[in-house]
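Next up is one chain by itself, shown in structure tokens, the form predicted alone.
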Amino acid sequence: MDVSVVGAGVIGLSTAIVLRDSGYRVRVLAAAGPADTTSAVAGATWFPYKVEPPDRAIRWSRVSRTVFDGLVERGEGGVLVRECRQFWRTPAPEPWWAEAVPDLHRLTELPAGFVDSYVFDQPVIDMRRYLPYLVERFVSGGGRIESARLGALDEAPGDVVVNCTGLGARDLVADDAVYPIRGLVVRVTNPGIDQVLSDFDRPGGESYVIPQPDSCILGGTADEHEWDTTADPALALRIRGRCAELDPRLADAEILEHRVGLRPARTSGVRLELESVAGRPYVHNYGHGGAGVTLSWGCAEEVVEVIKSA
């Protein structure tokens, strides 16, 4: 069976790899290459952030967590495991994603201003290495990535079309439920931080620190329904200042770059379902919000199940 996957972000590439490994002939069609997608701007960690519905997201997250743990063991794809410390200014109930994190616990001693915490081992993905890894893995196995700007989904060739277009689905399949959540990523020099730190209920804006071997990713913003991707140097400085509250060593860290990405959210949650048009199956796989990396492998496996059931 010949399958076209539309979209070359982390969702599209992961889906294409799992389809190819399941025996399908697969091509990826995309107007923009992987380096020019929202995925390239992502933080990125395993964390179900800004995504619904919880019952399906937790299942997809567990599958992806297993895949990332395997990549860590094999030293592939630029994936590391860091201790994540999420600090809370108000009492935090058990998170809905707790069942996917068996080592989740809380700190007995907290920094000033915080009353609760979540602590767990968290996969951290360096997208500068991870996206090229996905491309190489797909192409080396016989997959093809082709440049194409589709005016409609039915322009894609193949027996089956898989729609992994993220925000593009708003126009490509006229889904008005799709909307952006704008996020600014600030990359700074790493002053020696080896833990993921976050303060998600900070007044005036959340803050998080994601250490990578050569730098730290600082955040963040979560501006819903904002389409402007213009970088804001003043905001980058404010984000660095907020993150310095979590680790003072960041106050003077050199800013290496700051980029804006639009997370592809959807008011009714992720759309992963089969649609038949004129006898041809289409599988939609978009609307992953701030958890595209986290859900990617689990959603990819479900796409295969949906196609087999069709």
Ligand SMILES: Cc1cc2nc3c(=O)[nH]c(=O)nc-3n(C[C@H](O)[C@H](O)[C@H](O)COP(=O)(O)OP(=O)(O)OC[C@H]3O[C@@H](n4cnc5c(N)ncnc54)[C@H](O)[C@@H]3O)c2cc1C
Given for the second form:
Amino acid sequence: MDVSVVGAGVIGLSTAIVLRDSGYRVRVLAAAGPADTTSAVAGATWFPYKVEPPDRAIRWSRVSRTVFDGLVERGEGGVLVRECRQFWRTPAPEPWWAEAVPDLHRLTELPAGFVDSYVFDQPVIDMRRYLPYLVERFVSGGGRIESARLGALDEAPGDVVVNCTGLGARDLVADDAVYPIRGLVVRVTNPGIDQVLSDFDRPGGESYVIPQPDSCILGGTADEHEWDTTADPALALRIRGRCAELDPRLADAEILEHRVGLRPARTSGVRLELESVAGRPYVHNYGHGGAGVTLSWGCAEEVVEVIKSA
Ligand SMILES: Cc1cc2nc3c(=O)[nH]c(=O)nc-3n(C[C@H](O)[C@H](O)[C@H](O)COP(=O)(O)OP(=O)(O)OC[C@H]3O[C@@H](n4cnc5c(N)ncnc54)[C@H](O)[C@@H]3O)c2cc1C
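Compare with the form predicted alone: the form predicted in complex with this ligand:
Below is the whole assembly, all chains and molecules, this chain first.
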């Protein structure tokens, strides 16, 4: 069977690899190459953030977690495990994603200003290494990536078409439920931080720190329905200031770059389903919001199950 996967972000590439490993002949068609996608902007940590629906998101996250743990063990793809400390200013109930995180616990001593915490081990993915790793894995196994902007999904060749176009699905399949959640991340020099830190209920805007081997990613913003991706250096400075509340060593950290990305959210949650049009099967796999990296492998496996069952 010939399968076209439309989209070369983390969702398209992971789906293409799992399909290829399951015996399908797979080509990827994409308007933008991996380095120019939203996926390239992500922090990224394994964490089900700003995504629906919870039951499916937990299942997909768990599958991906197993895959990331394997990559860490084998030293592949630029994935590390770090301790994550999420601090809260009000008592935090058991989170909806707890069953996906078996080692979740809380600290008894907290920094000033916080009353609660979630602590767990978290895969941290360096997208500068991870996306090229996915491309290499797909292409070295015989996969092809072609540059093409489709005006309609049925322009893609093959027996089955898998739609992994993220925010592009809004136009490509006229899905008005798809909308952007704009995020800005700032890369700074790492002053020696090795834990993921966050303050998600900070008045005036959330903050998080993701240490990469050579730098730190600082965030963040989550502006719903905002399409403008113009860089804002003043906001980058404010984010560094907020993150310095989590670790004061960040106050003087040199800003190396800042990037804006549009998370592909969808009001009714991720769309992963089969649609048959004039007898031809299409599988949609888009709308992963702030958790596309986290859900990627779980969704990819479900796409294969959907195609097999069709
Ligand atoms: C600031 C920020 C931080 C984030 N941090 C995290 C994190 O820590 N962890 C996490 O799990 N997630 C995180 N995310 C979310 C994550 O980046 C997204 O959920 C994920 O990248 C979505 O991947 P995707 O492949 O669906 O979309 P994209 O990466 O946007 O790729 C879409 C692909 O479809 C192609 N396409 C679109 N329309 C067409 C068309 N008409 N014809 C042909 N090709 C088309 C595009 O060219 C592109 O190749 C973050 C996002 C942002 C912005």
